[in-house]
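Quick heads-up: it's one chain on its own, the form predicted alone, in structure tokens.
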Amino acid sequence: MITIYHFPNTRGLRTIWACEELNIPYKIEIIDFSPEFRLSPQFLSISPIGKVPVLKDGEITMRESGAMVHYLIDKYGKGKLQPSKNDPLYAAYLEWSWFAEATFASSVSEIIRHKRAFPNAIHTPTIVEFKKRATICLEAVGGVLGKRKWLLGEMFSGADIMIGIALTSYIRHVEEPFPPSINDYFKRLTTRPAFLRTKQAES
């Protein structure tokens, strides 16, 4: 049974969803959010820099969501939410998964970070940067989908779990809506049963 330790709203959205997706049994350890309890030796023997989610599956223990989504559907997928790896679309299946985390949720995170280091002194212009550049990579998903369903065309893949959380992300901390191509993809996304059995999951 894989057991995944998760805070809600955090980007062990990902790999629950994976999880759904594949119909792979898993189980949620919802954890404590403080940072007494992130930066516990407790926790800190699961997870060395005390942040989640954390995945054991057997004897293997992961920390990253990106990798951990990659990893559920190389070793449960049986081909599903992946193109073959000799198929052309694979190299924008890997891009695309990347790009989510590296610069789209990256850009979000910073505002996050922000935030939290700066509470009593918030430095607007820092916030108004990296909202722009988060904007930017909207504006990118946007400019692939045209009038694709999804990123790699008729295909749900693990490229869109990663974007389709660094879209959450987006709403809540961006605070901008989306352009109507983003919007309609969104909802394509969050309508999925998968994903609605994810976020009943975390409840």
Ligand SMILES: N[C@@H](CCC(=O)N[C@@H](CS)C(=O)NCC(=O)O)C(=O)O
Contents of the next structure:
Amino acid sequence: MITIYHFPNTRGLRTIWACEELNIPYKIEIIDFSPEFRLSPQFLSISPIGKVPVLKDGEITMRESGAMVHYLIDKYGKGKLQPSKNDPLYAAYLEWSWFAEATFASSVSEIIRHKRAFPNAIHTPTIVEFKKRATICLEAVGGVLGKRKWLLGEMFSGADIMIGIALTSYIRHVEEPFPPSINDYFKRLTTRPAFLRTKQAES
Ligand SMILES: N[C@@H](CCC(=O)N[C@@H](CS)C(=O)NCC(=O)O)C(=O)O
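Let me have the form predicted together with this ligand next, following on from the form predicted alone.
Every component of the complex follows; first up is the chain already shown.
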């Protein structure tokens, strides 16, 4: 049985959502998110930098949400949630998946980290700068969507899971409304039955 170490409203949602889309059985362990627990020898033994999510599948332990999504799709997807490797869309699938974490979510994360590290000395220009960076990323997503239903067109893929959770993070931490193109896409994402089951599972 796959185990996902998670804390509500964090990136483990990607891993849970992938399991739900693929009907893979899993269990969730909600961890104590305090720095004391995350940096304890017990948790560091499975997550050497004290972060969630962590995925355990038999002998395998993973600590990057995007890698978990790709792993689950490759191992259990039976062709679902990704284009085949010789499909020209495969490059876009990889690119949006990586963009979601390395570029988009990282701008939002700078805001979270700054507020967490300096709760009594928030430096407004820093927050403004990273909100601006996150918003440029959001506009890049809106720009490609156009009339497309999902990032790759008609095919819902792991890239939508990756971007979808970056969007939930944008709402919570950038606190700006989405432009209409993103709003419609976000509604489609968050009304998928697998997404609704994901939110239910973590609560
Ligand atoms: N790139 C990693 C980022 C993991 C990450 O930053 N997790 C956050 C929760 S979403 C965390 O554990 N933060 C605690 C901290 O940074 O101190 C991934 O995608 O899994």
